[in-house]
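Single chain ahead, by itself, as structure tokens, in the form predicted on its own.
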Amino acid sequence: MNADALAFATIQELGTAIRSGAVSPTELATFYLERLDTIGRSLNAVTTLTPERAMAAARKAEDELTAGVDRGPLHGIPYGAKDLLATVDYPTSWGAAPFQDQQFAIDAAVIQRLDEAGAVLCAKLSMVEIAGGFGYQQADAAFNGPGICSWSRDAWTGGSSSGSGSAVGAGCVPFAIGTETWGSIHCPSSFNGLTGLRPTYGTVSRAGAMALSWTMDKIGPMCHTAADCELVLAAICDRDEWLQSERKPGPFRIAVLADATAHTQAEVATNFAASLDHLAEFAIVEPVALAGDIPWNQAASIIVAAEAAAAFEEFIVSGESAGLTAPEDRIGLHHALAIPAVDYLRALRIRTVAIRELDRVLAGYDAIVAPTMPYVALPLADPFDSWTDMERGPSLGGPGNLCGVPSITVMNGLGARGLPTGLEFMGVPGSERMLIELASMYQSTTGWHRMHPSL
């Protein structure tokens, strides 16, 4: 392979390419390295290289392969892990300057479940500090600098999870690990032309991981296909149910949300209509809608905000939370510590009627898709608010998330500025299998996937 083949290979692609000899998984390592060193870092998507684990890790792979001893796809396969994923070997920053030298005495679970895979990790990537959760308002909140998309560096790489999605988006690491409590793997894989997966609530063990929101926090892979979310899924995940998972005989029938359009960029709706008439080839597709009586966002909002508060209020009340990037954050969640316990419960008893209702709405159908976001990549200089026009349509965010379900987002095309845009596959608890289906199905239909940024 020449370089820019390699640096946007799938691994299915590295795994066949390590298996014949074509490429070594030291190779690989020092490839991805070197990227992450300048491609990586001038994005602002890498908070710390790991080339002693790294290259011991690829060494091991190596002298395993050779022996006869493979442990699976992910063997000797590089990657990169959201800096709020506990490493024992290099500090977990959060993505916050006062955590910035934090150390921790065990690896996270997503770490060791990699580890024992044979997978080889490259990197700690730049996250928005504190997951997003104290409010940021603007691209610039993380202390190593704003993220740049991989596909415009005068564009926002979206976030929390940023460095995975420009770091993936730019051919530095095949796959990466995100978390996502509400958008964060979707949001920056849909501005970087990524397949984000965010798996059921539960399904990926959080231990190690950085709780923002002990309720909505959940972990995925963010690959260039859909077929390595489920490699990746398939090494992290606690769950095995999910992999006996059979579809019900029939044509596929697809959801379609109603109105999913009203207020997105014209490109987004172009290309959404576009993805349904691909959809139409391989299944029934139908528009349905979600009660508008429910309050999906807002019950969502405050679960969050009364869960991060509660898991951050030392660092509130000392003032240590001064010490953060984004003025509006080093004033954030103070009011939160002023929800009323009543509030809370209240928004817990909604979660429980938005569960029954997405259940019903559900019911007959495999998947329901909408845009992921309303629009492209933001450009960098932006306040978010200049943007919220947008984002009072109908969307699958907030509904997902609180209801706590699975989801896979796509590239369908290319939107304003010439950035990608996303479609987003949603469904019932467990059924990630079938959304990798769907989503698989429309990838060998369309070829977006197969577009990256020219760097």
The other form holds:
Amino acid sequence: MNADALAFATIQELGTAIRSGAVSPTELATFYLERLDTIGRSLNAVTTLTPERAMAAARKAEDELTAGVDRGPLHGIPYGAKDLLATVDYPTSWGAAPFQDQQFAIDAAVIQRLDEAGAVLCAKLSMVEIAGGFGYQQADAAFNGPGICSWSRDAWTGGSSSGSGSAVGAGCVPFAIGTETWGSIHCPSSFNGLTGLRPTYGTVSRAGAMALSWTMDKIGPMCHTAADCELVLAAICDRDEWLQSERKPGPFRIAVLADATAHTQAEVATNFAASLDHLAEFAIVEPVALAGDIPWNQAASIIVAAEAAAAFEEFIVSGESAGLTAPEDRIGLHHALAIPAVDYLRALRIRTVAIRELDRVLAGYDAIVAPTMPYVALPLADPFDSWTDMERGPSLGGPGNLCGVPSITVMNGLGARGLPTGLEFMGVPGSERMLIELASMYQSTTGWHRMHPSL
Amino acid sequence: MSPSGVERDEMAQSNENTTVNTTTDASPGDVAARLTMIEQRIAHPLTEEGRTLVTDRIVRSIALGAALHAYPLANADEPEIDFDPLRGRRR
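Switch from the form predicted on its own to the form predicted together with the partner chain and give that structure.
In what comes next, the whole complex appears, and the chain from above leads the way.
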């Protein structure tokens, strides 16, 4: 395997290479640490390299394989973790200057799970400060600089799992762990041409992860393929009984979110239409609309703001938030200190109605699809407000995150400025395996996931 | 949070069928009351620029609340709260 093939190999391919003796876990760790230190740092994807931990884990993985101990598909596979997951031996910055030297006494549960699976942590990856919860309006909203897209030095990598997106996109790690409150796995996955899986709320333990919104935070994998997402999810999920959903016999049925491309970039709409044609080759594809009178996004906004202000109350009240990088973040959640409890509870009550509506819409379908993002990776210097016209159309992000349902995004073409576009499949709670199956079928016959940037 | 998840004026209006008017939904009295509450609570003075930004976000927040209150709910519509009185003992 040459260096380029190795950099962009899937977890499955690397596992085969390890077991055939073509490459060893220590060689893999050395290879990816070098790429993280050079390419990864140039993209601002790396907050902290973890070479001591990585080499110790890789040597252990190698010794175990020699002794006939095989921990499964992730044994000896390097990865990176968003820097809001606690690690006992390195700082955990939450992407924010005031926390950059923060130390924890334990590893996050998801890190422990990956350790047990034999995976090799190579880096803590950069992120938007406080996971974007303070209302950032620009790419430069992290203490170590704006995340740069793996496909273009002039484009933002997306957020808030910025480094997870660009590191996997640039072949600096074969997979990464990201988190999503509202779009933070899907946005950087879409911008970097990746496959990102947002599991059902509660599927993956959040112990040791920074809390932004207790009822909306989720942890999930960002990989090159849907099949790789399944391997990582199997290692980190807490509730695998949720993932055993069986499909009814008969053709796949896929709902299409009505008017989903009404305001998107033209190339996003073109690629989405092509994707629907492709899906129609193996599924019944029908347009559906979500109830337009439910304030999906407004309910999600109030929940996130109120919970984030509560989670960071001392940080806000003390004035420490003035140490954040983006000026708008420094007092970005002050307003949320005064959100009435009645408004927050009303948002929670509307969530109950919204869950019922989503169940009604998804009944009889294996998934609903829409463009993951209305645009490709934004130009690095553009304030986000200059792109809001394209966010006015219906999307799955607000409803899906409000209701805690799973979703997977895959690359479905190249759009403006030659950058990747994304296709999202969203399903009912616990339907991760169905979504992975659909995404895998799409990937097995399209090949977009095999494209990667020239670096 | 991705850009499309971050609370903004435009996002408050992003569901085309549930348009929120951020200029008329917030009464000046409500905005001033919330700003006073915040300033009394925080341990640092707001600059004029800071006060303007906080005020803008209060206005948006009020508009979001108005959108929620415009949606009809019945007395029986309960929030999804996973309250478990035994949880403390199990920890």
